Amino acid sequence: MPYPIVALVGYTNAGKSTLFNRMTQASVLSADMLFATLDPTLRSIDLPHGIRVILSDTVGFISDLPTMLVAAFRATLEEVIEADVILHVRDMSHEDTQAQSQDVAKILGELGIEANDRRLIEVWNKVDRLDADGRAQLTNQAERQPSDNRPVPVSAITGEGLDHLTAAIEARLGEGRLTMDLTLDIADGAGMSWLYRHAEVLSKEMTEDGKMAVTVRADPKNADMVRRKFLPPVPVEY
């Protein structure tokens, strides 16, 4: 997929849906009850600076998930494991939302996805909930982090924090995507569909001799298609 897929995962009730819906401002399902979305979702984004991302909501986690539920459940889950970026989005004004993390987090381990996974970001939601005591600890408790590894405290339902988790996913995003610019022919209407197909097409204009100028992004494995389809061979030297 040429567009890079934001996967929102968390506790059952954590805020995902809500969330899913102001960031996307679709109507998805949003009920306090189990399962409330047990198909994933997913909507097209633009991002601030113009990056296009699938998010995708999934079904909500619980403890001890029952047997019966277990290959539904675990199938919902695909566009977790193959996804640029996860959001991991907490209920913190929750009493639990520790052991809930926990159980989050158990549960992704056996996706193969550990925490120091860099793809993780932990979206700490429903900020509106807390008083000020409590959002100025959230909020101390955030900063003591790693700046590249730092929670987002958010509010799904007034959009506070919205701005910081967009340009964290931009970030993140950045991270192992890689920028090539690119001349073609103005007459190749067949390369620039196969770069629309397999890359991020940032922009795109003429030149003064008649060629289009074009810079993509893409994944590394993209990226190297790129290079050997329009870039010439660099020579070797002997």
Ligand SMILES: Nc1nc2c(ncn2[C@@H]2O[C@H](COP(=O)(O)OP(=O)(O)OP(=O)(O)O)[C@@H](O)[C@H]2O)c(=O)[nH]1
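Residue numbers count along the first chain shown, from 1. Given the structure is predicted, the values throughout are model-derived calculations rather than measurements. First, how it differs from the form predicted together with the named molecule.
- Treated as two rigid bodies moving between the two forms, the chain carries residue 181 and residue 209 on a single body.
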Contents of the next structure:
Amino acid sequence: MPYPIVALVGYTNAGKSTLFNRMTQASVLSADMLFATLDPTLRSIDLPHGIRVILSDTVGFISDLPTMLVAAFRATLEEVIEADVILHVRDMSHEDTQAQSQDVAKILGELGIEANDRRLIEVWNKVDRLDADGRAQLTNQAERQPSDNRPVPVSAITGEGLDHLTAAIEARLGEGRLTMDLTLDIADGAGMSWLYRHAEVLSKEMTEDGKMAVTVRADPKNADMVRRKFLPPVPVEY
Ligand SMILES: Nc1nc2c(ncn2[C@@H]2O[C@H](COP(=O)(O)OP(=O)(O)OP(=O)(O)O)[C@@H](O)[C@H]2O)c(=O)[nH]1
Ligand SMILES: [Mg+2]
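Go ahead and give the structure of the form predicted together with the named molecule, now that the form predicted alone is out.
Below: every chain and molecule of the assembly, starting with the one above.
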């Protein structure tokens, strides 16, 4: 897949599809026509800082799913395993929100996605249905979590909180990516174009001794290649 995948998962009726529609509303990419035709649950969107991702809606979880449907349900969820970010959408206005969340966590666990998986972001949806007290309580609860693992209160209906959500997605996508400072020979045009193909070139500057200082960011897989190609091997100590 050329773009990172952001999958929406959650209990049935949590608001996944509403959120999906809300987040893709502004996107009018022509490529989407193809996507929408091939698979209405996939759509590409551009995040505020320019990263293009594919948003993937999924079927909702239900506690007492008929056995004959379990296999089909599992099959549709397999895609989630490969997602780069997993949004666990919760209906925070539902009286059973806690139990629903546990059901979802259990199924994710069976797919190998544990609660502490860095790809997971909890989306606390339907905050518009809460009164002032309920909201304040949620906000407090969210803010007690470490900032890099904080649930994001939103309303897919009013659009409230969606800016925080896209920021959280961007932050998670950025996490796995490593920034490296490299020095290239000024004549190494091939090296430079290789870098443009395999990494994001953040800056490029001539040094006093006539070399090229380049700062790049790459995902872990490519970062390793960059390191091997451009950085001196780490000396082994005996
Ligand atoms: N008030 C309010 N209602 C919402 C919000 N998000 C979704 N809903 C409503 O909740 C209901 C379910 O929304 P969907 O988006 O279909 O939920 P879903 O998670 O896709 O459900 P499944 O696909 O069946 O799993 C709809 O009636 C939505 O209008 C929200 O933020 N606030
Ligand atoms: Mg849906």
